[in-house]
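Just one chain follows, in the form predicted alone, and it is written as structure tokens.
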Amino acid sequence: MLATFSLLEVVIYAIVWAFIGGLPGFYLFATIDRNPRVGARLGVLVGVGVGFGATLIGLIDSTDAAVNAALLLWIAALVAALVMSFTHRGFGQYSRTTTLRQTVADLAYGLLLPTFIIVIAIVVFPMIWNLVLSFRPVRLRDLPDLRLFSLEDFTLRNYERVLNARDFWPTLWRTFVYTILGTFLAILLGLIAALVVKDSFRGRNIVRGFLLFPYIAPIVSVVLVWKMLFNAQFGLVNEIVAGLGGQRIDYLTAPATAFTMIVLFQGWRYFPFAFLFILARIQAIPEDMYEAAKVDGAAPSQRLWYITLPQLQAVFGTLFLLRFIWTFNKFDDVFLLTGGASNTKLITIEIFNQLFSSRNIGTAAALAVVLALVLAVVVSVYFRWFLVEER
């Protein structure tokens, strides 16, 4: 089995078995009051030894066999911990000889290790695999026989195909415009909503609850509502337009209006998220500041401009960063509304088309890498020059 592995696959195999052995080693030594870090290091050696040794002698020849071996290793560590706990054999005096700071650090590692493993399994591993796939000419039909981390047939053709595509740069620019406009609109609507309901009035809590509806409602249901509202034949908006003597338009399919509609949908759908952040910060502004401004004769617009908005700068910065990242990666909203037609195709929709329509996994992976790199550059620029911190 190991003879068929590439160098990268051997390294990843060793890392996997290091985690499989290191995790129970840490907890076993913590249970018997010995240095858990030493236990983790010994567990890494045992895990790698078991993984490679069992593979070389033929005990591990498939994924199922590897999973069973890992489970047996963990069960053995659990049994050893239980036996040693009940018999009090092998116990050390680590807790008596170490400092409180070291004990707290060991506890922190013990609590965070499972999270690290889960993040590596469901985030880091797919990212590495996607990066490898982006350099390989892989199509959907090749998946059943595909080796996960094989270095065969490495090529830059996927990236050349992506960057030289006729509609790549217009699509990337459209994605930027959609992201920036949608982000600003959501924050602006959230600010307006927060200002409207910040003061006490009868039914204020009910109004606040209704303002959350666009965000908490399922995406499929709100898309259906928008499609019915703006339908050319029976939509409420077109009925009003026709009643006023105007011309019916299918706003979600007409090239002149479709892009505007997806931006408006983005702002309407996600303004409650901004509304909650902004309202919480407004309520934390000392009332004495407003009272002093009133005494000095400041008009409501002046209080908004010189007191409220400066206090919201850090919140605006955080909201812009979060909404920009999420909107830049958005797929379901636009796909359900327009399917990417009528000048509304974004990079995420192009990735979907390459994967499921063209069945070209390599090109889709390359597009995903380009998307991630562009987003990383934008976020780095934001943190370097535009980050606003609370003062």
Second form
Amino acid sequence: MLATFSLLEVVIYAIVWAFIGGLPGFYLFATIDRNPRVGARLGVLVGVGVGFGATLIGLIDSTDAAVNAALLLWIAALVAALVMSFTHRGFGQYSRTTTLRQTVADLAYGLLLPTFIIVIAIVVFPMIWNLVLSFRPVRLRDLPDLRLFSLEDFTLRNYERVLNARDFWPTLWRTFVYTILGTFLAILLGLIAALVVKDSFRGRNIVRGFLLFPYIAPIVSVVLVWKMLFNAQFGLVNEIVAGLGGQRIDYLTAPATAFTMIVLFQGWRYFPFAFLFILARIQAIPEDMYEAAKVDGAAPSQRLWYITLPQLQAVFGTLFLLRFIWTFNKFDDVFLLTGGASNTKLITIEIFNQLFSSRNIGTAAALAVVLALVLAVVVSVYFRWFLVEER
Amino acid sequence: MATTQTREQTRGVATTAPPRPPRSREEIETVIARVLKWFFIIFFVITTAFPFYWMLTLSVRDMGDVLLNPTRLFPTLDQLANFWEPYQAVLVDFNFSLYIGNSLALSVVVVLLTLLLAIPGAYAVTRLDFRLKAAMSWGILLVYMFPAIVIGIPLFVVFSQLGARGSFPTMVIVYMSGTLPVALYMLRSYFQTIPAELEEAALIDGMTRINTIWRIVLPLSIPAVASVALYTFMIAWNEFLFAILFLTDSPLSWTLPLGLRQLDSQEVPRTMLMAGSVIITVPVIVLFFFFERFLTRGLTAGAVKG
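If the one shown is the form predicted alone, what is the structure of the form predicted together with its partner chain?
Below is the entire complex, every chain and molecule, led by the chain shown above.
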């Protein structure tokens, strides 16, 4: 039975069962025997043993059967834990005298384990698998009967196709420009907003509340309002422009303006994020620094330039990094605003198109890998440069 | 700096003898700053609040009226009196009442599960000492910044394979890939600000760890937990990428954002879309105003991914 699977599949299968088996075992011993490490080891063994054994003799031949087997394991573990809690005895041979340090560490692993498993399952695992998929010729129509983990059909064609696509480099470049301009705009607007709101005035709390609206509102509805405002026939902005003697343009679809619009949207929607960070930092600058500067005769603009901005340097660094990363792999904003038409196609949108228009999972996965790699390179370069600067 | 100082001093002497002294740089700049400040306050209020006001106004007007009078800023009394009509159309004819239920159920379950997992996890990473601590801390940061679309493809494939792509548990799990890292990150930042001495005192007095978390750490963290709950709710409520990836072909499970998006691609009066937008936006804004105090603090403590 197992012979028909590739080595990779068998390994993955074993890991899955180790986790399914390890978890109940862990808690069993954590609660009863106060020895979760041995419990986890035993749990992994039981999990792999039961899972593999049942598969080998043919008991598990479908996903449903696997899920049932896992549930049975869990129930068995629970029942055993209950029985032991009534009899007040564990498997004595595993008990040990523990130091405080070990107890604390055991507890830490216990508290982290569920989170750890979920994160592995929904982030790390897919990440690895995305890499596997990117080396396989997989299309959307292969889906229901696709062999999950296998590298027998290994190919580099997806990458060839992605990197040789006519608009790959322009798209990558556009994504960069969009990310950098959008990030700068958001931080600049956030800085201005923070400077404006830092001292109290009447209605300050309300204004501060308004400032966060673009960021907290659902993206779909915000995009629809923008589409209304900038519509060529009845958009308010166009009416104003026409009233001033300008030309009516459908800003979001015209090739000349669409790219500017997505950058503006990026600045508008995400400046509140920068604003909050910067405001928090500004308010932490000690007042006597300003007092001292004032005594020395520094004018407001000098106080801004020589005190406030230098104090904000670290925040700018963090903000730039965070916003850069998130803008670079942002999908929904531009997808909803323009759908990637009129010179606004970004890498993430191309990934989506590969998946649903070209119906090609392999190339979509390859492009996603490229995206992650580019991002990783940029971030590590940034870290290097930034850390050197700091010193 | 030194020259300005002397100038100030001489000016101080000079004022005793009129005529009017020349305005100092300080005074001029203060005036400019004040003007700029109010200019920008008005600018920001218009750019941030007006689109939402516009959404509200357009939602009660009919399309013919909008085409005829695109610049009318207020709805007529007649339109106000019948404001319910477009909402009824959206809620009943276009199934938005169903989507509200879907979105609400999904968001609430995601929030509860996220908190259940993130509170102990974040506590362990900040307070307890164990060998993999640093690695776990880095892991949280890494996962926090990881592109959702890279995770999206394989998750899409695996759940299609299992035949469970649009099911409720699938969506809960998938949404948690967005909320869990954020919650962990925010809570971790918050726990770091709680002085450890309190817990140490309790431990020395013989309280168990679990009891310490329950009786001391949690009560101290109510603001943080509240803000995390609200943020994860917002993330789940606003989520679009996973909804369009996983739910497109199961219309009965559509969430509000997806429903609204699908409505957008139909031949529906544009103003009706505004009614839909109001329905989806209002809960978030209301929640936000109720809990603003917590939220602004929470945001800077860890921020939301987006």
